[in-house]
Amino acid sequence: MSPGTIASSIADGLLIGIVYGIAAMGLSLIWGVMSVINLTHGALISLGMFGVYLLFTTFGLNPYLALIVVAFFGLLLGVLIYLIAIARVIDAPHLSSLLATFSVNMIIIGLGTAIFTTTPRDTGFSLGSVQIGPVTLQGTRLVAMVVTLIVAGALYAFLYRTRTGKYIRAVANNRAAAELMGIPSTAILALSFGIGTMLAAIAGGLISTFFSFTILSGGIYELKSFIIVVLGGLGNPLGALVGGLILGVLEGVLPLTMPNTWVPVIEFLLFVFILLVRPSGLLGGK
């Protein structure tokens, strides 16, 4: 095993992992603000994949321009899901919101399977590759990394530099106190769920530029998102990004030493280990 092979695997893992991170940020944000485990996450990632795919193959829209459209509709869809399915059970036991999001997930998967079937799709989009010493990097993954960093930076600026972002953090910290201060908690919670949905759709759109997919593919990335969220810390969006990088490196390096079929096993062993040893995650929950 040459140093160049190891370096390429690590670099490839980091590029994929950072996209995993942006998907997990949406899951982490929703949990951090409203303590809802969003089981529609995988289906929303799949919708992001198909959104970019259809805009590119049907209308010839560049995938990264299509990503803007997908992000906008992802935000609207998230707000709609919250108002219809979650707002009524937000104060009920966690099982109620869990079942509500699971029901929406099954509706999306059912409709998606009926419309798109489970035939694998591929955008067929390529930006070539970049050679850096012994390391070869795919152009689409490099651009995905840049997009992810821009989105993560924009989310941080929104949460910490805008009035609405401060409202979101206030509601996350103490919803009752925020309401007493005149903050419209229902609107803020709906917006928060919409942002989480938007992040999932963006991640799905980016993944569609370098992997084939079906309507069921989002479920795989949903499981990865749960592992990442636990790694980084529940409710900690920055931790989700770090957790994504860790998981990406593992997926890049482990296949060099063992069959690919063992990689998910190692990932879930790590998931259980973190839950047992440090339930708050590596960076701590917020």
Second form
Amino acid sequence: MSPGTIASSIADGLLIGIVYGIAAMGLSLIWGVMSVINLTHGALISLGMFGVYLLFTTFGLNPYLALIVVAFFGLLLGVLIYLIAIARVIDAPHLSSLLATFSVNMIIIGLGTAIFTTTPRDTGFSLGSVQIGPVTLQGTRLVAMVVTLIVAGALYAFLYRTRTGKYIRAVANNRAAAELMGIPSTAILALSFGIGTMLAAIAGGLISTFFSFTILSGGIYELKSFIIVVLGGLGNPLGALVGGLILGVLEGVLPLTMPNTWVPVIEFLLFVFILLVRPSGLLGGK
Amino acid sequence: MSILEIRDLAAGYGEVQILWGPSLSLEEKKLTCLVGGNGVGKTTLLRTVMGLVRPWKGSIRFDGKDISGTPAYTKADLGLVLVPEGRQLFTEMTVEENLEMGATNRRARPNIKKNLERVYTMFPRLKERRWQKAGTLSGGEQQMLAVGRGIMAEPIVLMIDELSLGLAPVLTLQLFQSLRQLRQEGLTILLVEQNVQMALAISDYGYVLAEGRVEMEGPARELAHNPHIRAAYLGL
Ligand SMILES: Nc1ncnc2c1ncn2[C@@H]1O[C@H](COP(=O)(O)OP(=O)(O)OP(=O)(O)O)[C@@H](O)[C@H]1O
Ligand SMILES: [Mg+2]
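Return the structure block for the form predicted together with its partner chain; the form predicted alone was the one displayed.
First the chain shown before, then all remaining chains and molecules of the complex.
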């Protein structure tokens, strides 16, 4: 195993890991604001993939422009899902909202399978590659990283610098007090769910530019998101990005030393181990 | 003129009735206190007025309009503001962000700068700590912040649930002085307070709540001299 191979694996891992991170960020944000574990997450990642794929293959829209459209509809869809399926059970025990998101997930997966079948799709989009010493970097992955960093930065600026973003943090921190201040918490929760969904859709859209996928593929990334939020601390969006990088590097490096099929086993062993040793997450507080 | 008018209020949690028809009336620009033993329903009364607990019966009129059915988040727009029991700060946000959140309602938002100065003048300690997370403040500073956040909302009626609970005497005195100052500036205040003696000393009018009913009411000075109250609440 040459140092070049290892460097390539790490670089690939970092580039894909940060995209995992943005998906996990959506999951983490929703948990942090409203204590809902969003089992629709994977299906929404899949929809993001199909969104970019369909806009590109049928209308010839550049995938990164398509991504903007997908982000917008992701936001809208998330708001609708919240208002229709989750708002009613938001104060019920956690199991109710878990089942509500699970049901929406099944509806999307069912419709998606009926409409798109489960034949793998591929956008067939390429931006060439860049060679740095022994390391080859795919253009699409590099752009995905840049987009992810921009989105994450924008999210932070939004949450910490704008009034509405501060409302989200206030509602996350103390919903009853936020209501007393005059913050309409239902609208803010719907928006937060929309943003979480948007992040999932963006992650899916980015992944579709370099991997083939089916309507079920999102489920895999949902599982990765769970590992990542446990690594980064549930409810800590920035931790999700770091957790994503860690997972990405593991996925890049582990296959060099063992068969690919063992990688998820190691990942989930890590998941259980962290839950046992540091339930608040590797990077989480408390 | 009375600005907040509560009539025959009934409310509770689940099947358990806590309020059994108390009626209160707040005079404009006056400081009214509501005292009573533990668990008699003072907090429940304030929460019902705010719309956090749904009234079963009775009416709540604010500035002449019935508000018993309007949701909590619209109350601040009207000018009805609660500094809740246990402070309920946004502990993960900075002091200044907490104050900013206080000014969410439509009337207060344009005056955020002016009110920020007002709060910082009243509580200079908060200005020193304005970039600090609210959760890291001392108990006294947190209470100042809770009151400051209430002032940021430009209240017409400010209701405060337990101003002095758990605070050192010096701080308690300072907070009571701030209240008196706010009252002089023309604010209508409803104060729920454990420290009955001090509450009656600064109030214009007082209510005594017992088992969900108004047991006694009157000008604060008279209540302070009432033999029953002196025995039951002042330990004299
Ligand atoms: N969320 C709730 N659910 C059920 N019962 C409650 C709830 N909140 C308060 N109670 C009950 O209602 C009664 C009145 O409580 P409340 O908090 O209004 O009293 P209080 O006068 O404010 O007391 P304190 O002086 O201790 O603050 C108590 O018996 C309490 O146990
Ligand atoms: Mg109370």
